[in-house]
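Consider the single chain below, provided in structure tokens and representing the form predicted on its own.
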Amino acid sequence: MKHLIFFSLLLSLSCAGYAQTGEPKNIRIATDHTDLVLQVPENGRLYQVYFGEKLRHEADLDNLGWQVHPASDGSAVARGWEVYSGSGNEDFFEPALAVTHTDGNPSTYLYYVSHRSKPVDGGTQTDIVLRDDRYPLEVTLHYVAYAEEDVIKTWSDISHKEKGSVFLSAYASTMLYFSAGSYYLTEFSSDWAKEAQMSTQPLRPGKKVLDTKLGSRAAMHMHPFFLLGIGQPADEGQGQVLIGTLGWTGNFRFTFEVDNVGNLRVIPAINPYASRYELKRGETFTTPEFIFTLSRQGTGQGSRNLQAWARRYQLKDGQEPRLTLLNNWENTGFNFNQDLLAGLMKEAKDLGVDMFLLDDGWFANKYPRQNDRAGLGDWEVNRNKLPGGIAALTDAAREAGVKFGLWIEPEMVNPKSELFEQHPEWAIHYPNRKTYYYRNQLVLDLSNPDVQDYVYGAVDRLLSENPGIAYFKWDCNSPITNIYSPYLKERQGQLYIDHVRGIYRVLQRLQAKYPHLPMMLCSGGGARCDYEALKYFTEFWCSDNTDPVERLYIQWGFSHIFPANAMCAHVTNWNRTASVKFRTDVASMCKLGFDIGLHELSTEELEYCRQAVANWKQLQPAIMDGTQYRLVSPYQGNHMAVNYVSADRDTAVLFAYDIHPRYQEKLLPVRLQGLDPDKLYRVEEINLMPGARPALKAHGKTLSGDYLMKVGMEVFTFGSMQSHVVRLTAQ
């Protein structure tokens, strides 16, 4: 009891904002279905006392309370589920915050000062101010609760007024706690051409860490999101599951720690690896947004929560139409000229897509971009390939009747470039060691304001001189290697963080001047896929692997976190054993594009593709903006099925795929979800090859939504790499 009296006395002296009554103060972060309840008890600290299904009665919050744990000597110790635990206090487990003060003291005790709430677009923001009792160090916790979407995002601001600098060695966005009999973590591991690979494991006592140390192209090996099954492995249709993701385009770290009594704490953060951050007096360190939803109807409902929230509030132009396109890369590589591209633009128009996208190889003159060993950084049109410049291409696109898009990789530099010759100090590399090149390139040091200006200026110049550019594919093909900033010099602990912030500053400037320019986020495939970057990008490239079988797994994985209109999928010649129909049907469940030479297609295949594009455009409101239901997982058998339903539930689209069925295996009907049970739907199989007859038994029938959801349809077959696309229209 002496400990608690001492803490209360300190609090009364140092934290005037805290109510002097000693009565617990509840702070409720609430959506329509979830409550996160925080409490300030008599010791003046801030604790999580409830996180779960929304409580129906406000008065019940007063029955929630923190626990005082006895110490080994029998005294009462002020330990509980502290919301933002500092290092060096009485908590024995992983902290949210670690600060070394100007006098060398590594301890931090945070006490409640005040809080306030205000309405924001789509929800309510709550800001909670905490302050150390011995040092002028302050932390403000921010929560935005989106009521209808059942999503909460949270981040923290750390600032101080000590005489000199303090050093941060841990800086989490938040901490969440769970008490259950078991916990199961689903992670999304990755590599080039094998993104979003799902695996599940139980969490045992101790720590499980998911992290990355790559700096740029940071999610190449691990993606910044997870599923957490509470009491059972995360299941699509039932059970309690937390889905969480960090909005940060650099190094991240998720820590999952099961303590000595079986409780779990989840700590999402920037990875502090090699990032002891100097925070000067008066500066503020802002952590990334951690975005999460707690579903009691499995991962399916949790995904739909995130997808709806993203389209409405986070994804750039999330409720605007997406452009179908024809890319030249798999068709031409680096080998093209102005006349060839003009011909491909006519092919794009003939295909029926909205845009032609010119990929890598269009730039640099002294060191022309003929391969990936030269030219990066020199963003001037190659005069030999394109004597008329970008203007001639935008003119040709306009004449063909399509929009024009352009590939760019502005964060990178080849040593064989004019930019590197003029400014070697702008590249991240060691001053005294042999340089290691990943993909023959280096990363520009975007912690340097001069480099930020250069990158912004290069992109701005292209857009201002060529207003016909309607789209950018923004690539990032290298992690940070040779990890030393010539600009930061002795402050190398800032590099990983300030570099990412420099990228954001460039993107913020571009968005301010070109607010509705669509851009694809690409990083050697899907190595950039976070909701902070997607404030500036309309979509991301899921993978360079466009084999349709592999894409089913990749797109299934990413769909747990992102809506279909954020995910690019192209029809290519990867896996030529799969039909053009199967390849196109797989791509059609996301944002559709083509990266294929149309001259390679037969007359029937080309006609099929034209019709598939037309169908996709007609169904875009349902696929891109509708509600997604994952029906049959490729991880659980030899088939996959997903359906989308429009907001008014008048239109639905079912995508069904036979991957590699076993001989005479049992085929079950697919039961749809999300339909209006009282509406009648006309069933029509679409995306058929010319002259082919519908194979679907229900084709042409009118069935109730109730029947389709309870009985379903027979859509699977014994064929390998077969697909069926079904349109359902309310009558």
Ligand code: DGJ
Given for the second form:
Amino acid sequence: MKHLIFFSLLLSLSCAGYAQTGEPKNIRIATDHTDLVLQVPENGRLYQVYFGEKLRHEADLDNLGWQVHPASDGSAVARGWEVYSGSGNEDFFEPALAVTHTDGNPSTYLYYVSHRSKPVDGGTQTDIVLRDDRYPLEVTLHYVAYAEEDVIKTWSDISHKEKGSVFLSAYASTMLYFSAGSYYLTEFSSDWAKEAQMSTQPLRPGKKVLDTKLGSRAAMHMHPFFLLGIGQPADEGQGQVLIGTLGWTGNFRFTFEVDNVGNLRVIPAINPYASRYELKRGETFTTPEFIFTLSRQGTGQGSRNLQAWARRYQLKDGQEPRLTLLNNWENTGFNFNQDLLAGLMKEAKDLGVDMFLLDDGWFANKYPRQNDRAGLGDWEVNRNKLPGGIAALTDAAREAGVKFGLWIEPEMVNPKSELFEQHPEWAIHYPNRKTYYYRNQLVLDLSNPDVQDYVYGAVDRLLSENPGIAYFKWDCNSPITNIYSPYLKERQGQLYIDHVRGIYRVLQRLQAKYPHLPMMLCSGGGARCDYEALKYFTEFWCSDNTDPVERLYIQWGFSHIFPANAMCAHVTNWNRTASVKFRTDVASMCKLGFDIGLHELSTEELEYCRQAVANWKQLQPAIMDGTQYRLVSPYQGNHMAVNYVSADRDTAVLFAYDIHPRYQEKLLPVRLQGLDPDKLYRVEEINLMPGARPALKAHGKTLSGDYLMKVGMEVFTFGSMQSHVVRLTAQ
Ligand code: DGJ
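Since the one above is the form predicted on its own, can you give the form predicted in complex with this ligand too?
Time for the whole complex; same chain goes first.
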């Protein structure tokens, strides 16, 4: 009723230039430990008045509002932390929204209209409608608060009924504000074979921007997530930290702006670079989801929040078991035939993994895929290499007793392909300039519905003709080059955005028809790692760099945002100076796979690998579905340790690694986390080479969770590239 009265009051006053509520109105977006409180003061606009630890007393909400300053001259214009600030208004810093209206006016003032909340799977969704007082332009802010996991996701809808089109040049998902003495940003920079490299810097007055402009393979140089330490650099075990990530598989931009009085605003958004977006009357522009958690117990707790949330609510089949596999890319490259593959399938079975995954090089006839210069786009099996077709391969897999997975890269085309000969206009490239290539290929124009149909049709045909395909590795090796869509013509501002939406449309159609097909998201390594794509993919390939030492850093980095069951790690021959045990123990921290010629391994190494696969499968409730505790950071020295605990806290596993320790350095015991202090755990060193004796003093003992968490275990050594895996079983 109160809302109704307010709404009619608003409507009657809107022609006066602003809406007056007559009373402050609080909108509370709350999880179990966090409050984000928004308020509509006298002037009818919407401001953030609190973001922090959950307030105990509802009545205290009425005391909030110091961030909103009434105008000194008595006019209706207040200054404050406007939740979705429009360009051209009295706020002099970076806006969330920039619209050029049909009459050329570049300003937007948004006033509160209404809000409502409803329960949704795992949380509460709040939708807040805002409207410009001079133009029929509306923004709906959506928030879903996941109480138990302390995660909030938020996105916005922009629409209008102006006569003609408006142009959007900024369209943030949301804005968040902080007031603290200092702020520290940790970003995750990247390149091929160098993913998720963490570095931290203080934020000073002015802007710091993390963004990419690559279109596809979009996160190659910067990943779409960050840590923000409030008052101190993000710390694993203590202190306040915001972890944020944007669910967008294209160009993104995070703006961090410290203003004239030392307040910080954080603006997560699609990158508007070359994307002045035309929004027609009646159309809705939906921004990507920004997903965040505010931890007061440091980054470790924040990561656990996101990991638990992702498995329950975002990651495709996030609570289902994962398939261990043998891949052939590092082993055979493009050189294989049917018999060789059938042999590898038998090896996969002998190793004990669930699946054989055939990588690049199996397709195209007129321009066979012998290397990376031809064939992309022609998704028929190469008859010379594989005369029996995919059916012979799925038959061979069935006979061997493993599942069969297949590599595809369906968003791309090589100019040397039948597809390009037939449809050059389907590739993104300039009509009037020399074409330049990245990995000899071009990106198909997924803004074009015909191209969406083609890509969907190619994948659908593979699946419907070959029901034995149990898995896809979906690759994407090129950024968008030669940025021009023959389809969009003079509307090129839509390209970067509509292209990504086109990919989602294809994935949605596939998901509707094959709802539980597991798929690996791959992009020349880990250049696609976002939570929108992961609605359609069960896991992602973290990096082509499988040197186990490098992987310790890469996996450490990605674990800040993603659960272990979303992260693929394979044992390969990158870094042969590391033992097969060390390589396997590093891969065992994530979704385990192998990409190595097993016949090259010694009998002992192969036996060790079989045992490690069996152990990993037995420990899935802890590693894949349990809770992760990062214990010792590789960034802090020469060692690394992580432990996982199953939901019932009956099973845990500790992974400990020595990288390149210094001579006689001080080795400290590792204190575990997350165990039940009152349970007794049998301690067993596992993943031992055949014949090797357990080296750890604690092996064979029964120790309490309390002891293991307070006193810990000696697991580090002075050896280079040594590893220890410890299973803890409650008695
Ligand atoms: C890049 C991927 O990251 C690799 O694993 C492999 O699939 C190649 N592409 C194949 O071209």
